[in-house]
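Only one chain is included here, represented as structure tokens and corresponding to the form predicted alone.
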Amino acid sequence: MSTLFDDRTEELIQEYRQRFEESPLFISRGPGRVNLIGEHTDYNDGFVLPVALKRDVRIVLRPRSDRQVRVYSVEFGESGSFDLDAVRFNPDRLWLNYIQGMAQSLEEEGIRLVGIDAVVSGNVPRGSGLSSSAALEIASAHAFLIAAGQNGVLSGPRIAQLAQRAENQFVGVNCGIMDQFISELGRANHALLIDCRSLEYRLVSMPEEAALVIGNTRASRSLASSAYNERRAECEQGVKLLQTALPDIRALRDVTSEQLEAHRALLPQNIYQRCRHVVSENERVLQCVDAFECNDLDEVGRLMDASHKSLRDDYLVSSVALDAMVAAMRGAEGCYGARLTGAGFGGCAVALVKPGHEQAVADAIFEHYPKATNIWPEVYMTKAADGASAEAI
């Protein structure tokens, strides 16, 4: 019996039996993620420190003898199908494209897949910045691999790269590697330090005293994509200007705070501020790892607070909703620190909290955030969870 067997899985199995009139043989899982610190550093060749969430996408499935894929999505309440020999973007089933893209990416890697019948369901909130798309890609990868008898053939980092390729090239979203990496490689009670240039990574143990509360602002993220492209361009401009004095740098990852201050006269004020965020944020990620390893959660909280201030004041990607959420979190007893997480403008904030104080932080959010924004939030309590898996039911 699967170690994932719980009420959610039982409901998925029953749904499968109703849809396909037989029982599924396998289950795969891909978790969502929250980034503790290291925001807008990934596309600057920098460092990030995410954790995998207990919230995940699950797929129950049965292999077919042909190359047909039939999938039912519980959340969307609709079915989709495709032929592994004729994968094409489906404008009417956007969720299905993540599964199709993953299949195509695996086949391009030389993995011969078989068709599946599957039911998919997730409790990672969509559009919240907690990477429901990466969770679906990673769960799909493991579903296809276990159905084809290819579980264990690919390394975790390679599966993550193939999932990123699926999202970049098939779905058409220019995401970095962080979301897929942590969904694949996360481990319970650990964060994952990822070097976004070399793709080297290592697990960072999180103390037992480290609980997480995530506040979903449920505010519009409509500005996020345009601002994201604008910030990338500003960072690239900053590198070009700094290269006149620092010819060996390739990205802001290569610049220290001391170097930036020494050459700030080369930069327009707005470019300097964007660079200052990225350079200082990279330093904060590494300082945060050191603090976790010394069990200094007060220092981790201080660094998270400083990260939010930098994102708000230098990178200009916070919002009234995110600032209100972070303020509500910080005002609660037992909160070490809090910051926006993800691209910004909406989505979620994350707080590091003393165990036993999670409800106090949630209560503070529900009391103060709606008054400031007139929006009712969602709150999730979690600890760092394991990454992806696939097994027989």
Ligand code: GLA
The other form holds:
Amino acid sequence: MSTLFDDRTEELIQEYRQRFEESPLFISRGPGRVNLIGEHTDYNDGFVLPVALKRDVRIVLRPRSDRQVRVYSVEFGESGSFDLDAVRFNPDRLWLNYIQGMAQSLEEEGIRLVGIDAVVSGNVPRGSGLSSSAALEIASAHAFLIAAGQNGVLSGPRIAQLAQRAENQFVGVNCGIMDQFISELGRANHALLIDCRSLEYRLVSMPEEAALVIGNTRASRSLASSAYNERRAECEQGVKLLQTALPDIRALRDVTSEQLEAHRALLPQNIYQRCRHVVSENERVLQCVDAFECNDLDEVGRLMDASHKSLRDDYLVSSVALDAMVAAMRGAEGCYGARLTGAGFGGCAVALVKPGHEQAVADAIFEHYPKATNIWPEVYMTKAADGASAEAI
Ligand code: GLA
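If the structure you just shared is the form predicted alone, then what does the corresponding form predicted together with the ligand look like?
Let's see the whole complex now, leading with the same chain.
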């Protein structure tokens, strides 16, 4: 019996039976994520500290004897299909492209897949900075692997890399590795320190006294993708300019705050500020791990606050809505610290909160955030959950 056996899975199975007139044999799951600290560091070879969420994408499925893939998406109320031998971008079914891209990425790795009949459903809010895309990619990876009898042949970090490749090359979004990595490798009650250069990782136990509250600004993220690519280019420019004095650096990961200050004159002001964010954020991630390990949650909160300020003032990826959300959270009793999470420009903020004070933080959000923005937010209270899984039903 699946450990994922709850009402949501039961509904998914019913849906499958109605669509395909038989029962699914397997279920796979990929969770969303919230990043505690380490923003815009992954594509600079740096450090991140995310947690996997209970909110996830689930796929129930049956292998087929041919190479056809037929999928029904509950949230979109749409069916889509493709042939594993003729995978091409589908402009009419954007959600299907994550599944197609994942299939292609696995086959390029030498894994021979079989077709599947599948129903997919998720409760990670879409377009909110909680990585619904990575959740779908990772759930798809495990759906294909278990259907092909290939569960366990790839390491977790490798699956994350293949999912990132699907998103970069097939879907066409130039993201880093963080979202896919934590969706694959997260663990209940733990955050994951990921070294995005070596892909080494370490579980960081979340103290009992730490709860998370996520505030969804529900503000449009229309600038997000163009600005994301612009920031990546600015970081690369920073590295090139700094290399004239520091020839051994390969990425901003290799630069210390002292080096950055010493060579500040090499950089235009805007590039200097982008670099200052990344360099200081990497340092904050490692300090934050130490603080968690010493159970010093006031220090974790201070680092989260500093991260938000740096994203707002140096990296310029906050927004009026995100600043209002963070201010509402910080004004509540029991909040250690709060910051925007994910790429920015809208989406969500995360607060570290004393257990028992989650509702007070939620109340403060509902009281203050709509006044500042005219937008009604959503609030999720959450704990760190397990990463991806796949099993027989
Ligand atoms: C998005 C990307 C990640 C990461 C964050 C910013 O979520 O998908 O790879 O770059 O933005 O930290």
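What we label the rigid core is the largest C-alpha set whose atoms superpose within 1.5 Å from one form to the other. The shown structure was predicted, so the numbers you read here are calculated from the model rather than taken from an experiment. Residue numbers count along the first chain shown, from 1.
Put the two forms on the same core and the Cα of residue 129 is off by less than 2 Å between the two forms.
Comparing the forms between the two forms, the C-alpha position of residue 155 differs by less than 2 angstroms, with the core used for superposition.
Relative to the superposed rigid core, residue 112 undergoes a CA displacement smaller than 2 Å between the two forms.
Taking the core as reference, the C-alpha deviation of residue 235 between the two forms is 2.3 Å.
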